[in-house]
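The chain below stands alone and is given as structure tokens, in the form predicted alone.
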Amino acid sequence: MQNFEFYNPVKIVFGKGQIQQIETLVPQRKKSMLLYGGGSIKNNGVYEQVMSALGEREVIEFGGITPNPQYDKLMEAVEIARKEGVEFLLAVGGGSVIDATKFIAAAINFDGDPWEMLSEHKRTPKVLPFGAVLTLPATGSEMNCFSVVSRGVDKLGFGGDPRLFAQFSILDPSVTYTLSERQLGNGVVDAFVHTIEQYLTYPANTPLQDRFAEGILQTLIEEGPKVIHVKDHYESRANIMWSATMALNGVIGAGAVHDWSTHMIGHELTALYGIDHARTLAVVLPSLLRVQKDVKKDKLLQFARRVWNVQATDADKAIEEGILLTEDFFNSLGVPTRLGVYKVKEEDIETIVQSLRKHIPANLGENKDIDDEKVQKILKLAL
């Protein structure tokens, strides 16, 4: 096990009817920002519990943050929080609006241009508090300290910073009656790989990560479906979204090997082609895991054995299997695993790896051998 400091102030209020909680949780003689998406949590009734909660507190809404939260969008934000003298912020909304608030609350008193904290890693000296009340399980932004924030075809990753954990996050079920089939599935498979991620390295003597790891990820195999497929059924739907917080709050990675090269190849799909995040990962996993069989080898076999009850006795069959029943399992939830589905075509292949490289000039991967033309295979593969 590798050294490791764990450290997780966030606390979770957890189940259904718990948006009610916001009036005591959001300080009183505080004026507030209210953020959110495109509009839903005014249909769904989500708008109502929150502004009620938050009962005769001075609030200041702003709405239309988009998934892959814009920084022009987000400096809009800022621009207004600084002018009206916001002392807390409240983020509404799945993954995206919960990352944007995170850079929202450093950005406000960053002094000079607020994109050198994603580009050149420079440290804000104050962050707003803020809180979050979570409608969309799938990120687990809710209860960690990082975020991803674009800049056109630019998308670099934000946070580690323990001031960016939220004050609070509240977890009710129930919200997510209303989400579509295409974001309840997007959101299974991006706590899934968020898992993987953490999880499908080398062998690094943790197995207490390990077991914890393979607990979520056949949580979210067993009760993946039953959230696309059986009506408000509010057990699957509660198990789903503690799964998609503990896949990435910073337990199962404690002490473990990362690897996070499918996120970064994902990243450039979803900047260049406009591909749903979640629908990026479904794409790049199996082949990458393919193309970096022999490196991932032990835990793969663990990964066919332990998760999918793989029975076959010859190694290459059973970790062939195991990647098999991955991408069934993410086509059952209405999520491709092709690239040709959206179009993206052999000759696009380079321009991808020339932009990746762009943003990322290191190999990736946990042995860092993820070179251009491993990525290339990747790619292909996925075709």
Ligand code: NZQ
Contents of the next structure:
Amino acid sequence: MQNFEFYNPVKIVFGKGQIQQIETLVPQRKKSMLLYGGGSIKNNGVYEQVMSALGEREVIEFGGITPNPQYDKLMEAVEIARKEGVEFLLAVGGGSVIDATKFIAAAINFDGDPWEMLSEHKRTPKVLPFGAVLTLPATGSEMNCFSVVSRGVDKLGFGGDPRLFAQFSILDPSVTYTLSERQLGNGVVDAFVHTIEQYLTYPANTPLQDRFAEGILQTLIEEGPKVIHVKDHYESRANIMWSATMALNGVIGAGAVHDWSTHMIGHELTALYGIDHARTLAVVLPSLLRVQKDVKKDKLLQFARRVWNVQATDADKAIEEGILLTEDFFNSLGVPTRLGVYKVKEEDIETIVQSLRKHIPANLGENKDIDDEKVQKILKLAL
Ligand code: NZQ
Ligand code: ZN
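Cool, the form predicted alone is there; where's the form predicted in complex with the named molecule?
Full assembly next; the chain just shown is listed first.
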């Protein structure tokens, strides 16, 4: 096991009707800003629940945050928050709104261009406190200190800063009933790949983390189809919501060897072609596992046997079966596993590789062996 520090101060308030706890969680006498996306919260009753719990507090609203939140839009919120002397932020939405809120919380007191927090890893002197009401189980942003923001074709992450944890996150599974099948499928796949990227590397004597990860993967496999095919099924919504949070809150990754190359390649596909985050992962992961089969062999076999219960005695056959079952699972959730579906062609691969190198000059992967040539190979295999 690798050395690690584990710290996670986010108070999770989980369950039906829990949005009303905002009443005690949001400070009474601080001027707050309520941040949300394109309006789903105004159509499904979440906005009313939040406003009613906020009561007489002084609150400024800022809506219109898009999926893959854009820097220019977030800077509008930063300007308003500075001018109005906002002291607390409340994110109500999916990963994009929560990530946006983290950026705004950090940018308000940043001297200079806050984009440098992402492009040059500069630190802000102060982060505003914030809380979240999660409406889409997927990213884990509600319980981690990472954020991903886009500026044109640059989609970059920042974080790892303990000041970027929410003070609290409210997780009410019943607010997910209004999610489209597309977003539900995306959420299950994103959580699945978060787990894989912290598990499917090489053995490092982490039996407990491995079994946590396998438990999350099996829960996603069992419960994922139910959220899509059984209408308003509270129990499966609750299990998927908690699994997605647990997949990226630091627990399963502590002391484990990580990869994250599927995410890094995926961010380029979102930035260049507008493909939903999780959909990029579903396309990249199977090909990446095939290209990296030799270096990931032991864990791939463990994954096939323990997660998918593959019986084949021949290791290569068992590994391929595990990858095929993973692809079938993504497809069964309505999430395609081929780049061609998005009209990305072989001649586009060089552009993707160049863009990736601009953002991340070093090789990717747990062994730092995924170079340009391998990225090309992975993308070609995914066409
Ligand atoms: O904007 P509104 O109107 O709210 O609609 C949203 C949006 O169109 C809709 N939605 C959310 N909750 C809903 C709902 N519609 C109906 N009912 C509800 N209850 O869903 C759409 C997608 O929302 P978004 O927040 O963009 O999705 P997601 O949660 O998948 O977040 C994706 C973003 O998170 C980043 C991604 O890169 C992407 O930018 N990630 C953040 C991570 C982190 N902070 O740790 C890790 C992830 O790997 C990921 O990179
Ligand atoms: Zn992700």
